[in-house]
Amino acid sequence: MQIRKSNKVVVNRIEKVNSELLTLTYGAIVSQIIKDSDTVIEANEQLEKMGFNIGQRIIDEYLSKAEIKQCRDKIDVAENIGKGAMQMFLGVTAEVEVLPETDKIFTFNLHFTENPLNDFVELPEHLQGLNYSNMIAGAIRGALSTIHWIATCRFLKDQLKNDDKTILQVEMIREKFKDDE
């Protein structure tokens, strides 16, 4: 994978934001979305939508600062998301578990042992259906859409719901164009 060689150099070149500031700001955004939403499902959709819009914009920054011209294959894409982009934007890495490909759908899981967005957060009982970090899922989906992958992302496990780690599953398929066979 291309990013491994320069990961520390790239991360060191990025201006850092205090993790507590990020956590508290994100918490305020989530709190406002919950207040503005009629249901937890609607709040999840809004977080994902915001993340999608962010992902469409930050992929350019990631690709330029990581000096990536092209990923070699789908596994390289997954590794760049889990190890490169997560480190660059959230200060954490995720272990990448590649699952068997079916019907041209490439699936991988991102295993997070820590998630800075979860710091200082406890979900009350009535919000157990909330995917608190759904903005991450949306950002991944948005970034992949920019490079012509159709993706779905869903949380399989979440530390906020008393799981030992957070697992985000990503399924992606190459976007078809009119001239494609």
Contents of the next structure:
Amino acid sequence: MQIRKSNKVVVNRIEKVNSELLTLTYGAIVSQIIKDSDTVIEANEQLEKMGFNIGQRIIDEYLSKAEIKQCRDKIDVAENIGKGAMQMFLGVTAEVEVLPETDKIFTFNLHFTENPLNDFVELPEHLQGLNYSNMIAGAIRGALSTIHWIATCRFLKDQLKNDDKTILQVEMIREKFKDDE
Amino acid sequence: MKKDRQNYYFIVVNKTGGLQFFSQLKEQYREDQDKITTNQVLQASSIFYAIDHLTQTIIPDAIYKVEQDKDKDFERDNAIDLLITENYMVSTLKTLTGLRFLVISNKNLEVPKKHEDNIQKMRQIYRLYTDYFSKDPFQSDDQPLGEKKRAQFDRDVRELLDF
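Would you mind giving the form predicted in complex with its partner chain, to go alongside the form predicted on its own above?
Once more the chain from above appears, this time first in line as the rest of the complex follows.
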């Protein structure tokens, strides 16, 4: 049963923009945030917060263009994020690795072999603690928050830190409403 | 020659039950008829929102048992699809993010077909919705659209629904 239209059909509906513009714009944002922040931790937080706001808005865009009616299960959610949304917005797909569920927390890793935000970027010595693509982490958290999933996203490995691929770990748990037992 | 317009109103209710957008598609035929007021529509939106929650709590036992076998977090959202009265019908599309689109249209003999048609049109409007609401960083959920955007969105909606 096909829940999601094939990626090709969806991607062709999207107007494309020069990826260099995306790389440059993102780079400019990161530079400015670093200048405005006292510590690398603060910069990471700022990036994540910006991503969160984007995520809350971008989810409607994804759901409407990809014509998602209902996700079957958690794995379907993970695939929509790693393959559907990543393809639509960044033009790359991430491999989804599902980890065992513990305590109702569903965990999965997204393996990125390429990332347009990272193009041409090299992290200097004093910024080795910076999670350059933290906006993506925030965006996933923001998007999930609108559909009542509380998520935490963090980078386990980063290609900018000399790892062979970038791994983003997402832990998500259903948000319980106050009147649920 | 005037087209026989079948769709009367289009309403967008946001995820907290507030009215986000309202468009009156079919013109009033009688001069002296009172036009529906925004306040009435505001009230209708919040009442609809409440009723929508009602259908999620009075799920019949037989259906509940079937749903129990599925992953509890992905149960079918039993939100209202279609309301029918003697003279008109209200088709609803609820998005995963809690938005509700409503098309109030004429009830002819082929209700299921018209309803399906309304749903398809609302899916297209959903795509437009993201352009007008989500992509503007200054546009928040509880604020109505600015004049210019409102007129444009209204035109787009009319084009889709005023067949």
